[in-house]
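Just the one chain here, the form predicted alone, laid out as structure tokens.
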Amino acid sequence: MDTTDKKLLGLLQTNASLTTKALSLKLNLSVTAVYERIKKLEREGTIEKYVALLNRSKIEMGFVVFCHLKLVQHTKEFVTKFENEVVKLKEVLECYHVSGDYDYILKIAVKDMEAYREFLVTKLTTLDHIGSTHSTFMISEVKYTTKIEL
């Protein structure tokens, strides 16, 4: 990956809807060269997908919770079963298996505290092998980005 690829990736991370023509003007390359670079980055898996990022508040999902979770045991069976189930929960935006005091950290988005309580009681804590949970609520978003600086 050369400097031009890095610049191209930076531009696409900022605005993936830029046309190859707009990108070519910013990079001083031909439209064909930009197109070929993008296709190469996609083939290699550097670019995984293109998405639209939504404003959570506009879709009534502005209440963000970070839920720390412990399993009762760390057997392969318990871990696999939990992971297979948690990915099905639409409220869970992100889930990370972590080291330390807890086994998982989940980023959850719902409408409000009442919706979170409902989610916790009727969905999350009904999953097998959960030992305990600890919830932390987002007060404000200080930094949010999906862009990785290259």
The other form holds:
Number of protein chains: 2
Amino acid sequence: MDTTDKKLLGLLQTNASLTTKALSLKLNLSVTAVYERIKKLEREGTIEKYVALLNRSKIEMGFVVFCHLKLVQHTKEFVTKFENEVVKLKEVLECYHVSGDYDYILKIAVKDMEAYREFLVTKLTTLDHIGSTHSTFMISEVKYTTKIEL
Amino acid sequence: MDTTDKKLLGLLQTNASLTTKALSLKLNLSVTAVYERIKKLEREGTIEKYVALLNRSKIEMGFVVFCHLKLVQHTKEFVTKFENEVVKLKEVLECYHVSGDYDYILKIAVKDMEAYREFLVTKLTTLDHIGSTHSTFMISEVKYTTKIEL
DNA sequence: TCAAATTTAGAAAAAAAATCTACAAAATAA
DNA sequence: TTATTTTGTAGATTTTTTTTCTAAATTTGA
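Having seen the form predicted alone, I'd like the form predicted in complex with a further copy of the same chain now, please.
Now the full complex is given, and it begins with the chain already shown.
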């Protein structure tokens, strides 16, 4: 992983539609050289996948909530059960086990407040072993990026 | 935006490398039909962009922190200033203006605790108008997806 | 119902990706 | 140092995919 690879990953993280030709010009390399570097990064698993990102304002999923959540207990069984269930919920975009007052931070995207209420009552709080939840509502998205600078 | 478009967006959000041919088979459409639908979704801005997602465990940026932050005041000037500055910080992957006890929730990715300390002291807390911060550390990533189910 | 607009399919052309061969540079071993 | 292997690169060729074009089918609106 040299400087060229890092530049390449930076470019692909910003725009994966760039052709190897375009990348070769930006990186001052031949098309083949760029191609081989990309294939290597894919093989090694550094590049996990390529995805399309949608514009949340164009689809009806602009209501974002951060839910801080506690389990009633922290036995391995309860933790595993909760984590296996929560990943299945399509409204949950991100879920992190964290330090501090709460056990988990969840990022949830739904259509509106009513959809969130529905989600909370019929899906999230019906999961086993949930102690308490605390919802924080997004007012605006100041920054959202998938690009990790190397 | 019909059911076919929703299926198409679901597929592209999961794997943007699928060829129009492969998509046409999954959707029972011709290559041209798929092609035109994709171009329309791109034109309308529903599809914002295509990006490569990296495997965080393969690069040295696995230390993730959620920073809850308050401003000293909420005048338009202070808010604008803060938001303009925070988006520039490469360590900040996500930043949301939120309701509740704190004004902002930031998701920050760095190499390790030392890098986070450095970031906090030399970058984040040197921004103007910051009241208080509260850091919550990620123990594990239970779920992370960019896919919004339609 | 009819006309206009949109969507679709299939074929053809253009562009890009993938493969192949060969050469050059760098790393390793004798 | 020199020979040998490995790795990375370039250019040409083949294969695949994308894009364009034409025409037919379907949907939409008056």
